[in-house]
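As a starting point, one isolated chain is supplied in structure tokens, in the form predicted alone.
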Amino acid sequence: MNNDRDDRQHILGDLLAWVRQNESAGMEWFLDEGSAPVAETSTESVVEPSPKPSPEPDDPFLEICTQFIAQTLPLIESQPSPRPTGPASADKASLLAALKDEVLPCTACSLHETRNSTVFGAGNPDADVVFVGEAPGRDEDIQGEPFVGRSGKLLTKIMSAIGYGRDDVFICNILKCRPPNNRDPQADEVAACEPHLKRQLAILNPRVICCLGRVAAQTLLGTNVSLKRLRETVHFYEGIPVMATYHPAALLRNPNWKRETWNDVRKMRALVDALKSGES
């Protein structure tokens, strides 16, 4: 990454602009399940809000990805394990999808036994971002995709409101199989599990990991810190930059954390982005 003063300037007023022209995108998403009720004329057409006007320049969100990612860069740049070297984009989805066919079999801990499907993940091979959750749930499980219930399709949402569609990142969890009842995962699975997601995620390669809920996040990063203090800054998994968000599912209990929510992933794809520009 080019360390010139100048240029991480550059990417900060890219940023800026960025962060003005997408504040209006996340209305959609707020006016969701979980939220105040939005009208229907049908099943297939629900009234559009009205969009927001663009922030001022004291907009304190401004300031504060700003500051995020003027912090962040010089601390990825000073990891001591880079981000590392994948393979080429072209051999992505072909070890991937032998992967896959490793994976879907797999009886290595006892939840095989419940299991209807294996979700290995899906999505893009040369996905920018990788969203991780924590497990599989019913839907999930019976169809073999992740993030298909209600929660999958405000994740849709969110993610397009900062300008991705699901062909463009890839999303997997910490288990590929629903454990009993939801509940979290346990030593044991995730133990079993985890060498599945660390070779998935050095063929995936992304430039940016983003964790989805408490239990993916601490799973992931091996800490018991709480999700409140792991959103406030970007941590490594084997040297790839991991930030945590609130999951899509305690949005739907709790519609007061999707203004939290809508601020963490703006400051990611403005990562993401920022990455990109250093890059080139």
Contents of the next structure:
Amino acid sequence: MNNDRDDRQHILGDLLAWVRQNESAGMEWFLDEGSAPVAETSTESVVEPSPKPSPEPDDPFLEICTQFIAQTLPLIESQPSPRPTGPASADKASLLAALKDEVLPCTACSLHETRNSTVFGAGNPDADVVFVGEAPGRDEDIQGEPFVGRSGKLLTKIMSAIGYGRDDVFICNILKCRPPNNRDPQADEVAACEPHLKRQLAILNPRVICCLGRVAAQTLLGTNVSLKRLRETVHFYEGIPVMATYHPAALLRNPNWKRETWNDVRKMRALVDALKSGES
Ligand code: URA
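Having seen the form predicted alone, the form predicted together with ligand URA:
Every component of the complex follows; first up is the chain already shown.
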């Protein structure tokens, strides 16, 4: 019993240290036009994770974050179906590659008729975090990679602000093919594509899934609850904790949502770290 308490104290101590160290990294990102500082050597498409900034001790968010972790860890521990064991880390890359070969020629819905590319997803097969967006847009359809357009560049900066490079995480979408004119995914398209995502997430078995935007969150969680409410707490997909935040495209339209997004992703990063440190 006491050991559990000591462990929890230890995790919260680590978490507070991390949040303090990273606190000021996000400020410029959400207050200026909207980007975490880009390392001098980086190009447009390569953003280095932010260096650790100096501590910023008086942030009320520290308390919020600590409470979030203190409430969320017991919730995760009490889940009737815990996160599955998943495949061995060493096997994930080949399993994903085999799945990708199966998914690329998919003709399960009519979107294959208009696509240039099937956008399977990309990143680290053994990632702690999987970001799930809605569907490929024009740039993604052309390049065959997720989140490479304007909103993708912002996503790269959001990830950088919490210390992740694109190769640290895995990024994919609910739909693997672009809906014409970027319209919302239709129910039959989601139903046809869902088995791909399900198998993908079973292989990746991340510690946390981060849904980008209402459509991704509602679809993955099978709910009509608003994004505002979904952002308030952690949810579960096949035993894996799920958090939701704004879609980067929505942030480009509404920069005043960046501060909330910054808080969401800091909480998400803190949760990942707390879960990891609880396992070691
Ligand atoms: N928007 C998405 O939801 N996904 C992408 O891959 C690109 C833009």
